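Read the single chain below, which is given as structure tokens and is the form predicted alone.
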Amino acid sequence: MGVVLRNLQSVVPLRRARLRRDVEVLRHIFGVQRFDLGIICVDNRRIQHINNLYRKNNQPTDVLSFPFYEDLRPGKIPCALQRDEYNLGDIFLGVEYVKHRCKETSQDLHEALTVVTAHGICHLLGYRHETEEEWIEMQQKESYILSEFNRLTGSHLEPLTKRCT
């Protein structure tokens, strides 16, 4: 069980490494440790390509996951009878569209990246935010989530969950 990182982007340098370690911390806090996880690492055009295929919004975005199990209360752990039920889902991390914003608003890109990877968790876990009452409880799981990440790592991580999108 584990997280396979796959970097398909050249545009931005990134630290795998330290994406992994932080991966794995964010694992451990979530509970999900058993569980396999995918973190696609992807380019504006890329990204922008997956969200228009499969949101209908065509342009670039921070994060997009895609739930290995689909109808999943929030904050439920998946009950996984077989191996290859093991498995949380992906995630395609915007790497070029967070490294803009890093720009923008001078934070570290691979603390962003660990926050946006904690959203996409919370949305393989069942969590959304298209409506004030999902945005109110997947608010306070990323804030509860990045205040023990931050206890365990020495880190000041701060959620970046948007109203109702």
The other form holds:
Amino acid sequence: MGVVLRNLQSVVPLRRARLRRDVEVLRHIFGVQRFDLGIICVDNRRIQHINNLYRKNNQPTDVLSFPFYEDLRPGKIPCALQRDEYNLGDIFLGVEYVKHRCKETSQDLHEALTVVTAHGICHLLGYRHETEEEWIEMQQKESYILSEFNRLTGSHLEPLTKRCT
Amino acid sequence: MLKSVSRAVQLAARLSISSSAPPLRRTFSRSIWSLSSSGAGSDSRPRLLTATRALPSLSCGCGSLHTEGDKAFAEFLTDEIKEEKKIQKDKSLPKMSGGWELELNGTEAKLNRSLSGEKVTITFNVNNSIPPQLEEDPEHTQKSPEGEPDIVSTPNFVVEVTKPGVKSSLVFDCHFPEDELFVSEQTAHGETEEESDIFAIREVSFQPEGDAEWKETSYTLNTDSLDWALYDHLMGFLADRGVDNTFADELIELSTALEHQEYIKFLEDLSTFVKCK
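Output block for the form predicted in complex with the partner chain, input the form predicted alone:
Once more the chain from above appears, this time first in line as the rest of the complex follows.
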């Protein structure tokens, strides 16, 4: 297996190969190369529906993560015993929402998606941002991951600066 | 009727005994003939074999068969055609964005486009393009206002990319995955989430340009067990030539409209054939 990438939307043109390449680098930096990961790109309508269904938040957002392992200690790599346990979970990327934000900040869409994906993988590995402490811990992890990404790829990515809604 | 046949047989047997010359068979057939004859003197005899038996026919003088069933069928078709035309969204076919030129040959459609010297052709056929409607959860099946599930045509389609000066075309066999074949996540609320790409590439091959026949000796790449990064590059290749999710959505609209158009035409031809007009 590896990274299962699905593009369920037609609102935003997406370079699948570019996104996959960046996600593979992130997996390597996080140390979860052996774990399968699902990346599903959706539009505002769908991400809003999922946000409302699972978080009772009836509005679109940039990312929603569905961890395979719940209640992980933040940053702990899961201990898998069988092949089908090598799974981190699924990340839904609200590409339309991210695209709209990029227009406001003049950011490249695919760079923004990489940052959002890094945030999503943090959630799959147990990081939260319900409290100030949790948010600081997650911010630090994201900063480290993205600085490594920048070092390996020559990019200039920065973590999401505000809390997820 | 059976009584008449047995009486005829008895009569034939008596005649064969009393007369030495004619064989039983001829007498029997004569008796049968006499029973079926409509000539003088035959009115008092029970009619066994007459042309008025069995078939309820309504003659229009064309020489073809016309039955009560045909009449009911024709009436049904008239109503059906009226209903189908009523729900037909538009008499004209929807336009594809991106400068695609449409050619039609019955149920087969071709979309052509030139891009910096490259020629891209999409071919599909609306026959057998409507997936089975598996209404496991009727509440979540998309339905029209009348309550009937929407009929959507999702045809397999072939993309041919031909570069100038190159004899072979790069051919992609694509399809619209049916979601029931993929893992469809059941949420805690019992709703199913579609998780397959809008369209997918099944096979890729180099084929002689312009040939209608598929060359079996050309290597054909099957994407079932293909490296996913390579697959994404192939999808990117298509997207750069205008074959992306937007195109796929529009193709469904076009195919659905074309299929409906052909269906109505078929019903009209069937009605004409049945009515024999």
